[in-house]
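In structure tokens, the next block holds one chain alone, the form predicted alone.
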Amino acid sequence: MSTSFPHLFRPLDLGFMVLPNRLLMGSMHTGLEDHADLSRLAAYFAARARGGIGLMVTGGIAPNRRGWLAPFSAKMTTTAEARRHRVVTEAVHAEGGKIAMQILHAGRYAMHPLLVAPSPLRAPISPFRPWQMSPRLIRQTIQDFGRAAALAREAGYDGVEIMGSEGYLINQFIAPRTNKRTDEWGGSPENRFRFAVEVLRSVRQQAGHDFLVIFRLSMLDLVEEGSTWDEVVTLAQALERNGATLLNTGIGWHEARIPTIAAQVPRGAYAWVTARLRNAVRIPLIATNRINTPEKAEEILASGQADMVSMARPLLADPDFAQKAREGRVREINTCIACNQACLDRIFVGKEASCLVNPRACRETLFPHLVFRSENARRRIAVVGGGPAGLSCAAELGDAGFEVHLFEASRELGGQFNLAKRIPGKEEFAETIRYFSSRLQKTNVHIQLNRRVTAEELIVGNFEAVVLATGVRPRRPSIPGLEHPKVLSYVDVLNGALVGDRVAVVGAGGIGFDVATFLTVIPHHTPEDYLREWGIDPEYTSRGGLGKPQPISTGRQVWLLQRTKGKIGARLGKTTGWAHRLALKNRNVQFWSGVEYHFINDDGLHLTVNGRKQVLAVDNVVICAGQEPLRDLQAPLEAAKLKVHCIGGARLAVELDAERAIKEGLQLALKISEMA
């Protein structure tokens, strides 16, 4: 048992099964579930079982065709489908792990015309209106859940999780918001709960009583006409009576207008919800949402708020999370930064998930780990630039035994991440710098900080190859008056330049949004501030736990401007962009599109908006107009016949794509390692 995290690594005895620790890898769809060949899914889960997770849960698998998330997505309806999953369960069991299959019926959240729901109410996140389920179809669906559980057992799974939260079908029956029925399946709480309870009974009857059954219960809907707290307790007790082994905490519906897993959510911000239920039931409870470090997990367990903790994205970021925590190697954990860029943002547009900070996630068979080879010590590689791309490449080459020399012009590693970590809600980026720094310390990488290496030095340095990861420089648009003292770049602002009370931000891409956030958010938000700002009522005095939002702002007046017409921030992430826009609007940030810039002088920023010329009398104009690749070294190095590789922003300066940068660093390291 870990002495640092004794509660986290205490076994959990469930009677017919003992879990080795209190870590659950929560369900998250990856897109691999939908493949005909599940070998990549098997490798994905095997890596995490090998890393010591106590129990894992798959992405959602439909119990019938109507329950599909999308056409031809994963379902469990036949023996043949069960046999296909054997490769997954056998791979997990070979590594000593345990895995449950999540049964998820999308209901009105489905992205296909066969979707059904308790009432014919279209969801805001689906283009299709659902068909109302007949009593006969309801009964058949209940049987289908049980059949899926029995098939999961046949496939070798150790249990199932019934998805009863996040606004999917079961949750749609539970909440008055989506259940307008007047028959035995709607109206009173007992009638609205009937479907959930009958599904659990069907699962128990068909899968057996010595089979793990987790029920993911929506404990905080965060939508109007959601459940009351008394209803949550009553249903939890009914689920306990009818055979649930564990209750997992569900927070928020997908249509809720409150961010629940984004980076601006404080760590462990919803453990209080699970804690409220502790005295109402006797079966173990699982806390979830934004628990991404062993310290936070231990704190939640030690304080008695939950019996287990669920982590999904943190296990994408580091499959060896549990083993590293148990062995006291916390600094070596590749921490999830809750960006959603490579995982949820991809899934919600029908792509496979991965991880910004771990490009191997879901690509375990495509990106093998480099093996240390002593002969690589004779191969000298220069990496110029210690940002995400350079760190990734240097760490991989160092692991393989290359003699790597990393040159960084500034006094610290991290590159643009050192700016990102200053944005309220993006503090987690510091964890990625820490992780790569820890990796470099264990390898044969020679780090030189405050070292602006020249082309001449690289040419005479006897390097087999030079990796240019030199990043970007801010682009300066052609606006007369850019030399005026009131004009600042985003780099100036994030590095601490004094900024006035009235500010125009030129450029409404990701960096423009970050700067607007930086200028309007009071630093050091507490968890209580987060609850107040987004209108989350911890006393649960209204249905769904909704309160009145109370925006917290510095009081600055900010204008966020873009040249192009159309929606401001249209290119932001699908799962977080709406929250960034809403947060800034609540802080009275003005969004102006279709702006034509004329010049800047003492009076302010002269521009035309909607055909009308005007002057924004601002104290400062902050330029966030994109970036240009910084690769001045490339031409002289190539002229000297050196092998030069450009990665990250130095190759392509588009929206400072950190996911691409880190992935390119890995891919280049694999390529160099393969070269004779």
Second form
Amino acid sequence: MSTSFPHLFRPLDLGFMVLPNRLLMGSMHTGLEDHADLSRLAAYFAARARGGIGLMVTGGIAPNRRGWLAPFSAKMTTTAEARRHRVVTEAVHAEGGKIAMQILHAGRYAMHPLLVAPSPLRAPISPFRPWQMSPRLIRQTIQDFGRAAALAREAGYDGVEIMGSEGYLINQFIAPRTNKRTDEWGGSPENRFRFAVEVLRSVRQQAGHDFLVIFRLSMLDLVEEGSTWDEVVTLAQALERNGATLLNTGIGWHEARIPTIAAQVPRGAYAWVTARLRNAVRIPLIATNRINTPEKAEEILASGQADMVSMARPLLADPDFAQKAREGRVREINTCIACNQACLDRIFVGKEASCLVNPRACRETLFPHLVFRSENARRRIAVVGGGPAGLSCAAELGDAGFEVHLFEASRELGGQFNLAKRIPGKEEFAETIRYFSSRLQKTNVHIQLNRRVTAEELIVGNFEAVVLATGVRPRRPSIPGLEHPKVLSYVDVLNGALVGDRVAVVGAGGIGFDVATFLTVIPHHTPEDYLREWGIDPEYTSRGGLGKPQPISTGRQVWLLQRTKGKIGARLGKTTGWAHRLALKNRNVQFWSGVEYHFINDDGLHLTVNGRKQVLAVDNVVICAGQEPLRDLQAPLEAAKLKVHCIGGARLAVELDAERAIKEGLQLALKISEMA
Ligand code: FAD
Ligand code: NAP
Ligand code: SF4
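Switch from the form predicted alone to the form predicted together with flavin-adenine dinucleotide and give that structure.
Full complex below, order starting with the chain above.
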């Protein structure tokens, strides 16, 4: 079939196996791997195989107990364990898909006291100091990798991926940063690479030659004492000689202080790294990191930067990504917005992953798809508010054939996402609005924009139920002087109000951070700006590819304030909060906590900080002091005996985030469709 993405949908012939397209679903730990019963994992992968992805890789499975990421996490060490995985491989194969099992030994990143590493150096992100591996244990571990691969084959996997990047055990042997050994396993590059090469040889030996073996090679460590570019090339060539089928790209160790997949990373920002290696090896190379659209994937392949592209989170967001791209239905793709909120942030605190924009991800068996029923056309439902909660609910009910009337007070759908998308680094939020809008177009949902609907109108509207998804109103704190002209709300600022050179931001929650970013980032930040800002050296002149960070700022002086004592931004996402804090610090934003506000006047903001009264002489004070639910319609509607459901911000504004809003929209639709 003809497609707008000819390079993406060109099969890849590996000799013993043909992949139908150039899309790899990269490894992502979901938490489902660790269950005794793998049926939910099977349903998760089966949905993605059905969606037409060429090849998938599981989350990391340890080759032995010491390699566990956390106590009792998944391992592949016995025939019984292999048998348990059959449900996964059979479900994938039944959908015509292919799947490889990732073998991951955590090394010093393991979150348990049995952890081991080439040298006894504690990782900055771990509470435990590892035990140094004896030569005997090294040999045994190499055997264990091979055994895990053989068992993966027995379990029905089409191949394995050897995790050699991101700072895990194999990477710890490769880099001088973590390998201080003086025996045959450390010192010279050849000695440091020995473990990686021996692991690959063991895997080949025990799993056979007609078996897919991907090696995930750290091509850019982004840590001090990481590999040099020459070392990356030498190791890649050794891996090719020793039987790797494909080389996948690894970017950045987990302990690197550079964001490599978060929203502020431009799309495809690291394809140049894979491209550098292309002339050095003949086996196919896979590009990765922040590739989330078919256009970007096609561009990388067409320009010859790589032979395949890996996407992990985008396949959480939309299991049908490949099929929609192949059929040219790109506007229907639910694009990953790189927020990490429901996926990585969860995994890093030991919870199951899902997806902010797709609450069904990893819950395929818990949240079934609604089926279209013609009799539903008789059921009139009003959805008030076209933000994420209302959009999600209306789209689901629309799919099921309900007569849905969606009222939105403003001139566009999206609610607060229309503000969020203006934050530099959050432009992807616009994609979620586009996705829901295009989904609604295919249903029988009547959308009325510029329509602030009243209780009276809803009461006479003959609706079976009213869904209140009216969101929030910004909280007005009781600080005297709030009516002073220099005081603005975040809504004013993001809607384009003029802001001076010295600004105090009252409230350091997610929105306070976003406003501080908005005020200090230069507009039209380019991918080159990103590399410069974080000190990534595209010339690769030093170990790890590190250069000197050169923060770029508007020059505006911003103070970010909170009343609570302690760390500013403590409630931001686990995997992104540190990067937000660091970026703002680099732009000289001042973080003040334990602040007491007194009043605002011509002189500025009067406050006490660290027991000292002072005046912050600022041009503007921007209020980002949280939000309150907006549900004024609830009482009159309920008084008129109408069935009312509140979701999203309208239900609860505390700890509100878009993940909950979208999930509540889906859950309510499932509930309404069950009510006869
Ligand atoms: P809203 O998005 O507030 O939508 C409510 C809608 O109802 C509005 O469009 C409003 O016009 C409409 N409405 C109200 N009354 C009526 C009426 N009577 N008739 C018709 N229409 C009406 N969340 C995250 O999870 N991650 C983030 O990174 C993030 N960043 C953010 C950045 C910014 C700058 C902002 C402002 C918010 C951010 N949020 C983020 C919060 C997120 O946007 C909200 O959680 C989400 O939008 C809540 O969805 P909702 O549908 O409940 O409400
Ligand atoms: P928030 O996270 O609850 O932060 C509100 C801030 O205002 C806090 O710093 C709070 O700190 C301060 N505050 C509260 N009441 C105040 C008062 N009466 N006077 C002065 N200060 C007060 O809310 P938000 O920043 O408005 O964000 C709204 C929601 O959007 C959040 O819950 C968040 O989940 C979501 N969001 C997420 C992100 C993200 O990156 N994940 C980004 C943006 C928004 P003190 O009380 O200590 O002063
Ligand atoms: Fe992407 Fe956010 Fe979903 Fe994770 S939670 S897959 S980052 S949209």
